[in-house]
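The chain below stands alone, shown as structure tokens; this is the form predicted alone.
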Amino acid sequence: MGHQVTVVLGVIGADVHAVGNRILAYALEQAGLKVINIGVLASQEEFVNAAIETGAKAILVSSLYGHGELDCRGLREKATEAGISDILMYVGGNLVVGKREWHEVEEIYRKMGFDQVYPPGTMPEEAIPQLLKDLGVDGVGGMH
């Protein structure tokens, strides 16, 4: 097997939703990626530091308790300051408090610098093909 692409996965902020995190980690590994799972209650700094230390190509943020909008604001800037401005950033889950149209939520996160934004209930098999494409990976651990 060729060189594996590394991604950092975690649940940001004061969120403790661990089950989905584990399921996603497993699905990403099955897709041939090397997953650095920083777990729950992760800070922006932990995402950025893990990405730098491991040479990760993507940061995958999940948030289920609704406060992702606050927790994620400034993450792209932190990555840029740390010298990894070109890293892919994905986010998914229950990303805002209250009822909002999805296109509004997606726009908020895209303006924050996220490359892909996924609504609550998105299954890993829906998001992983886009991630592999964005990473330039063929799905079996190799690079294009």
The other form holds:
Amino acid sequence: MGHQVTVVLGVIGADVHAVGNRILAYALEQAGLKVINIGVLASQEEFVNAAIETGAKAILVSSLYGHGELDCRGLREKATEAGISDILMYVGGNLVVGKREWHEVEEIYRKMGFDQVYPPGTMPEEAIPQLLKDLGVDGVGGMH
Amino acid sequence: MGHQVTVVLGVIGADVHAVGNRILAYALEQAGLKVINIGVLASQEEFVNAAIETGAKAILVSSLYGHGELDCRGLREKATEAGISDILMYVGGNLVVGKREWHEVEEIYRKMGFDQVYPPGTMPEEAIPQLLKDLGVDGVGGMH
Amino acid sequence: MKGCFLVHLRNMKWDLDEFSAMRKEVLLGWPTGAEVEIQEALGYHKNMPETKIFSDRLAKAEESGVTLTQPRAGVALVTELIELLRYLQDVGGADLLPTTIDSYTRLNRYKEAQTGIEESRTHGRSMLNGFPAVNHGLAACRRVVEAVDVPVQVRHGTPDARLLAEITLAGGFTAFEGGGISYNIPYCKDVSISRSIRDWQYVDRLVGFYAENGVIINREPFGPLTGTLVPPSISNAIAIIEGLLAAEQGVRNISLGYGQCGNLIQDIAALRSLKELAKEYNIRFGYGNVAITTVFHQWMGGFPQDESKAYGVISWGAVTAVLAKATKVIAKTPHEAVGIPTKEANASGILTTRQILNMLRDQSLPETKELNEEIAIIKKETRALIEKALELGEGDLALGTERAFQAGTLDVPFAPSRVSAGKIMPVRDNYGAVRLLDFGNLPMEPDIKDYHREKIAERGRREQREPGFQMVIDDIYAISKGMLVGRPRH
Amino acid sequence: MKGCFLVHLRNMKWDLDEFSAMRKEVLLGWPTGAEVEIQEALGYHKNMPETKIFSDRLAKAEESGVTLTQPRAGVALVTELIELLRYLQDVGGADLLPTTIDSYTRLNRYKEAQTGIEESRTHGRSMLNGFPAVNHGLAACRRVVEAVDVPVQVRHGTPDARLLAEITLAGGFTAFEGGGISYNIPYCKDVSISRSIRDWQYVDRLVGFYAENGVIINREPFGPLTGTLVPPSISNAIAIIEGLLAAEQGVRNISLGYGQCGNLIQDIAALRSLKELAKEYNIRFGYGNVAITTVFHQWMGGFPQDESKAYGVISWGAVTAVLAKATKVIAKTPHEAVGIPTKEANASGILTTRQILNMLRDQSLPETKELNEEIAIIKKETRALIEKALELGEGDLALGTERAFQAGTLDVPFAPSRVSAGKIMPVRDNYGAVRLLDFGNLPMEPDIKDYHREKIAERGRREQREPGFQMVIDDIYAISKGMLVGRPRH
Ligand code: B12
Ligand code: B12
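Starting from the form predicted alone shown above, please give the structure in the form predicted together with its partner chain.
Expanding to the full complex; the earlier chain stays at the top.
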């Protein structure tokens, strides 16, 4: 197995939903990635700083509690300012308040600069293959 | 209490739903009416004949099982042919197959010549006051 | 041939020649009858994959202790029926499928059914409350059965189902609901018991013939009867009797049904005693080789109109079914109170049911004094009813059943049929269990009567009213008004 | 004033002067604090009709043995909140109403809440996941309380709820959820227990002050904690401790909550032992005059996305609540897995729940060996946890709680908080009861540990796998995937 690729994982804003984060971290590690898990209640700055400090190739944001729209705005811009404009950004969870048409939600987040947007209840195994592909990493974590 | 007004009650067609019929008969009698209950599986002829034989002032048709549209067509015409064209006709129950807009259903049956049309689950006490009014009968069954 | 109607009704396996002679006549009942070729049908069944055979699926479920789901569903036209059943299988996840037959066919009014088919074509929506299988004929049935991946049963309510059975069984259905009592009393007004038992002996003899030739068709007496406050011992006695009558004609695979009353303990006790007593009687009469499974029907009486409330009723039925360890549960839908459900509503009912079944599959209600007491009472009552029928029939159960109805020692509440004396009156006790306010002519011992009387009196005291017809009416409406026990309205 | 933070955390009723001094500071936290006038507030409460007072409604329910329903609900703007609550009352038939507070307010981020209010106005839909009561202020709260006919509670998740309590209680709310442990461990990352217990002593002292002046406010520790496989003894111990801490500050009316785990026997045992043990401890510590009621939370973990399945989960919660004889049940909605529910979906959840509660209100689960065994185990474990905290605190429960978390003798699974050691690992046994795979530092006797170990091993044998984190993950997903026990996926 080659050199491990690093990703930053966290739950943004005033959100404390910890369970999915715990499982995601485990699943990403199982998939061979190095996971920097900044946990819940993570600010945009924490995401960006962690990514810079660890040379991460992707930022994986969770937002469960409904304030995602308010919390995620500007994250892409912050990353760009910090000089990591081409970092991969994924977001997933219960991304808006209430039940809304998924394509609307997806568009909102794509416009904010996220590369992939995942609906409520996404299982890790549904997202990880795409992540590995986007990272250019094969199944067990080695670089191509 | 004056002379009792007679009504014919029955469940039309190939319909065997007996419970509502039993309760309706009881409630109509409690309201002071004379009830000729021809029961379930009643044909249009049975309704008309019973009304003629007993000098009934109203025919109360139940249809629960969904074939009401097929079964009730022509009942008004049969009554007219038999010389009781101005007899009151009510219908109630689950009048069509499936769940449909009530106003549509009501219209179908009004067009067939029913004076009142009642939706699924109508309680006797919701319909009887109107019946007494249409019959020109006061609360305990006496004529005005 | 006609001779066989003149002799006394008897519970005895029909002679094959007699049966074959009658078959010819039966198949003339509607042009599609000519399509039936029994040897070809046997061959068809023998080529069917195991996963599509009802009896196999039930046996598997029984073995692994899981409860299967089955909806009710039927529409007028073949393509629409296939679409509906596939949806219930694929989206609803139904383990077993039905084909519910329309009410005209049930009364052998094939001409009216034909009108219904044509009107349905014209209007572009089903004008019939079920699938007119006789009119559509054998090939159409096979199209249906072949279009799905799970076993399919014919569900109806037909007193004379001889032609329907011929066509649908040759058409590849592997299970057939009904019986001479349960498809007469709740579904007819004027058909005699001797008539309907004879016609169902024919159906059972047909199923027996299939069995003798290596094709096992599942048979299921219709447990819930009128679906309205039927005391467990009455429906159990009738189910067991029908099972015995079927077994005599050679039926080898029977599912006995019971309709939820609403009180958990009583319902579990009912389903358990149904199975235990049925086995006991089957052994006693020499049918020990019949495989017996159970069916639990979610609440069969009036439903609440509000869909959220209906989900509550559906769920409570599912809870009871799984705790009672029924082999299968017949799921209701959130549209129940309003009309034949859309396929979506129908699938919903199955999904809700499945969620409950799965969450509870590893749980069970512990044995308790209360449960055992209820089992003992139901068994005692059921035995009394069956023994009386045997006595009246001088040992012959078919004849005895006819006489029991005449004497009112078998009686079904709220039945449209004149065959049923209509003298008994059920009502709920203070805990929602269904008891008898009026025993009519039921042959119950004084201790049993006292038990019911005391239970009902307890409720009367709590409600400060004399138990009577108003209490019964309140109970009939109760579940649709969001309650189980119909307490006085304020 | 500041001095009081420096002294050791102590479980002792706050001196009124000290409290009053701190109040001044608290009310400066946001401009709306200035609106609070406690004497005027007392007068306001005293003029409230009994039907709108939480404690009265609970007492009545307790007396008549019925279970009340309460939804969760909150939106950003006042008019919309009123419309929502009225709908849940009128259409949903909620017996008790909530006002759920948004997540910014919970973290005292009133500025962000203000942005949320403004954005909600602009977008014409709630951009906040709850009602920012502090920003809206006292008059707005009263508009809400006055607009409905039933009692209203503040539900949130706020470690420092001092200002929120001041404003909402003066604003006419008659019940307030939360506590120094239950609104810290599941809702925070870095708040110390001594900090949150102190802040909640303030809230309880405030409620105590209302009580001393004749106004009884109901207090409710948040029972379910992280809502995910929390073993009953852990949530019960924490609920009882919070109740005792509240009682010391003068709280007179307490509802103790428990979140459904899914196994019927375990859940009933949990709720019963919660109430019994709480009474026992309250008497032991001299709070015998506190009225204790119970709250049952329908499944608090991940829900199925499919609404029909969600109705099944909701119903199973309702069944358990009523069989456990909870004073109230918190109803979930069919939208749970997806997002904050519409008012219609929210009402649906209440209606389903109510249908079940009514159908089962006259039924009860008989006492059984299994139930009593489970009660005995839960009590033994709960006692061990509380006694250890008392021991660590040298008799002081507040200090003991802080030390117990430090030592890991109190620990909550899947908690975001660093205060919780995070060393324990729960998993379901073969029947779906939640057991402990890893006890971390919990002070459990060997016989208890053996009991759990054997129960889990039994499941392992059935599933032919070693119990471990994959089993835990499977359990976390189970209910949302339509199961209770997360059996291996094939
Ligand atoms: C019990 C029941 C049965 C029992 C009936 C036993 C018996 N012989 O009585 C059994 C199991 C046998 C049965 C059979 C069938 N049933 Co059925 N049955 C029901 C059920 C669950 C309750 C009916 C009932 O007793 N309600 C209680 C009484 C008190 O209420 P009620 O009947 O509605 O009557 C009241 C009011 O409607 C009103 N009313 C009635 N008529 C009139 C007339 C007037 C003038 C007025 C003012 C008021 C009024 O007053 C009555 C008293 O309050 C209903 C669904 C429901 N409502 O929940 C389905 C239902 C009526 N059945 C239905 C069907 C389709 C059938 C079957 C074809 C089988 C099948 N496909 O499942 C067969 C038909 C047999 C036949 N030939 O008729 C459908 C009808 C569908 C439709 N219209 O679209 C229903 C709606 C279920 C459903 N959603 O699919 N059924
Ligand atoms: C348990 C729970 C809680 C617990 C959390 C305990 C804890 N600290 O972890 C408690 C009770 C404390 C809680 C509190 C609150 N909650 Co909450 N909670 C839930 C619940 C029931 C389950 C969450 C969960 O653990 N799921 C299991 C895990 C494994 O799944 P997951 O979290 O969805 O994560 C998976 C996927 O989403 C995906 N995923 C997540 N992020 C990402 C990112 C990427 C890049 C990818 C690829 C995938 C991915 O992978 C994860 C692993 O499979 C959900 C509803 C539901 N899902 O059923 C509501 C829910 C998330 N909560 C909600 C709310 C509103 C709240 C509260 C505000 C209170 C309230 N109003 O009721 C507070 C908020 C507190 C705060 N500041 O954050 C709402 C959010 C509403 C919305 N978005 O519109 C939900 C949806 C419930 C609802 N329908 O109202 N909650």
